[in-house]
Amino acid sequence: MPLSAANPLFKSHMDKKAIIYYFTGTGNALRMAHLAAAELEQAGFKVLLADIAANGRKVGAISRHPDDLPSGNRGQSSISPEHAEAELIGIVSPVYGFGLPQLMAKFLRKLPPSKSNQKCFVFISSAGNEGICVMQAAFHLKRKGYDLTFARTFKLVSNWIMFETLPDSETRKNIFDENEKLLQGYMKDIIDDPSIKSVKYYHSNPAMAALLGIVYYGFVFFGRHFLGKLFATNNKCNSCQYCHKHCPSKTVKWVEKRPYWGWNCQQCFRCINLCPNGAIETSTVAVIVFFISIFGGPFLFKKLVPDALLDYAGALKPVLENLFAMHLVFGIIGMWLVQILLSNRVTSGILPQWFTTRNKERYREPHFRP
């Protein structure tokens, strides 16, 4: 039953402040953030929702229900002036590569220290495995003096359509309904008992956590950069610049009326899933070029360049003789060249139109509009 001003619990929380910081690619984490904010408001909290990737834009007001989900947050992406006064801090984030998105990890590293041991909760939206997300958040928050009292992971719908196929619409609706009930129960626990301490990690096995950590940092330092170079447009692109305007990390540039993906892709999949014309795909040609360049490039280099010639390379000689470094160098060169070709209207028309995502259904949280 909704809390009202006549309810003693409502009165006990009146004038208390809560801030929920979130990052979202296609809306799942935003849905969780809005539901949490609605529960806090019903309990009498003054709530601020802040999109950490809003880049300073002013956006809409908070929604009481995800069926009326607005396009952003109340406030801006920078740390709120009211941050130090908030009794409760919420962190809501998806999982990318078995860990926090780089934008969220960077945000937590820059979070100002807590002067009053502020209480925090962490909600993770996952497609099945949170990896080390809660561990990361707990580490950063504890280091800054915050008191992480509650953490849970919600299994939602994956937007990584490069490798996965979406469940049917009825299954998706059931997933959202089930997680909405779970979240409401969790928020009741957080609101009713401020002293609660319930932080659940997906993996308590240290060996598994270490393995997922290795995978995550491989994704952070290498994977996400190369995977972002696999995007290309098909013949439906009408140069609307939607992907360029709404990229959270601003990695989608605009070159000659075509999108060009830089090296700072978060793998949030907002561009490919939210393109109004379904014009963005994952290029099979780029995948082929990647494997040829990263594996074939060093082999050809060793075969064609005499060892005596390396003596003239000076300080670069150790790099040219290091096999791992050469795989990386040729991978970067190959993906850089293929992205240039795919982003050019003439050359992209010549290359085969092979896409791993052709005819795959796109995904966004049903009411999400960035």
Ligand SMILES: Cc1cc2nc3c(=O)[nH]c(=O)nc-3n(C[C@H](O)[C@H](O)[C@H](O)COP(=O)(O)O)c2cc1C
Contents of the next structure:
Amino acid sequence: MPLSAANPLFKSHMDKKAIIYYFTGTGNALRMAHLAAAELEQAGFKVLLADIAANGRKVGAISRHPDDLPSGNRGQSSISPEHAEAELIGIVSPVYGFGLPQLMAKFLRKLPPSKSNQKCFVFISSAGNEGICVMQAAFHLKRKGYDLTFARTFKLVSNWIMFETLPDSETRKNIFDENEKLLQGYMKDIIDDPSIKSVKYYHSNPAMAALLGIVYYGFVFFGRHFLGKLFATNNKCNSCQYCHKHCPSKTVKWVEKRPYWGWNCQQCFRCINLCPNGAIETSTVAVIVFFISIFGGPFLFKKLVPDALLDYAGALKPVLENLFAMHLVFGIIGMWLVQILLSNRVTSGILPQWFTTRNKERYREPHFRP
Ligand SMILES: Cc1cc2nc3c(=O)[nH]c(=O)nc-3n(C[C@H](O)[C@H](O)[C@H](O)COP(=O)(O)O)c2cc1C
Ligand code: SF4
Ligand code: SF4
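Switching forms now, from the form predicted alone to the form predicted in complex with this ligand, please provide the structure.
Zooming out: every chain and molecule, the one shown earlier first.
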């Protein structure tokens, strides 16, 4: 129920500003951000909902219900001019690879320091394991002088269709309904009691957090770059450019009337899930070539190239002798070659393409339109 304008609580919040910064791949985090914004507005706050990947597009009005979920990429990418005046700041993000998406982590790293110890809340949209997300956000916010008062993780539908199969639509609806109720309860706590302190870490065990942290940094520094190269189009692609226009990382390039996946993929799975023709798959050929090149490449190199030849490599010699560096180099070469072959009309027709996502249902939050 919206608070009436005469309600003392509404009056006490009436002139307050709140900003919710969010990142989303397929709309789950946006739905949470949007619901939080609607609750704050109902309590009298003036709310700005800002997409950290939107590159300066302007924010629109916040509607009362997620059924009216607005276009996803609205808001301002960089820090809002009203940032310093906001009494409350929300950070809403999905978890990818047990941590925050690289863009969100970067955004938090660059957040301007808070001069007035502004209060913050953090909501994470997950498929059940937030990893180190809340810890990461807490670390950056504290470092910049913010007061993180509330943090929760929502278990929503997984958009990682490469490995997961979606629950049916009824189950998905129930998942959202349950989480909506939870969120409304949390927002009530945040709004009613400004002194609240309730930060929930999914993994408070330091050993588990360290382990997930290692996996996360492997994902952010290496995994996401390579995994983005596994995307390929099937013969349903009609060159509509949707994937190119809506990639939040701007890594889907447009080359010879076809999408070409660059190296800066966030692994948000927006392109593959939202392609209007279901024309994007993760290529099994690419997965196989990746493993052969990353593990077989250095082995073959060692067998075939005589040590004496390395003396001619000059400054490159230490790289060629370092096994880890060679795995990386061969991984990059393999993925780059595969991408070229899969992006070209002639060679992509010749290469056998078994796809790990073939015939799998695609996912988006039902109201999400980027
Ligand atoms: C590459 C990738 C990695 C993911 N890793 C995790 C994870 O570590 N833990 C988890 O609970 N969910 C994970 N997910 C699922 C998403 O966090 C979850 O579906 C989230 O609600 C998506 O939000 P969005 O629609 O706003 O992008 C992953 C999804 C993708 C695509
Ligand atoms: S969105 Fe799909 S159909 Fe459109 S260009 Fe990309 S892959 Fe092709
Ligand atoms: S390439 Fe696809 S998965 Fe990667 S960041 Fe862009 S939209 Fe997301």
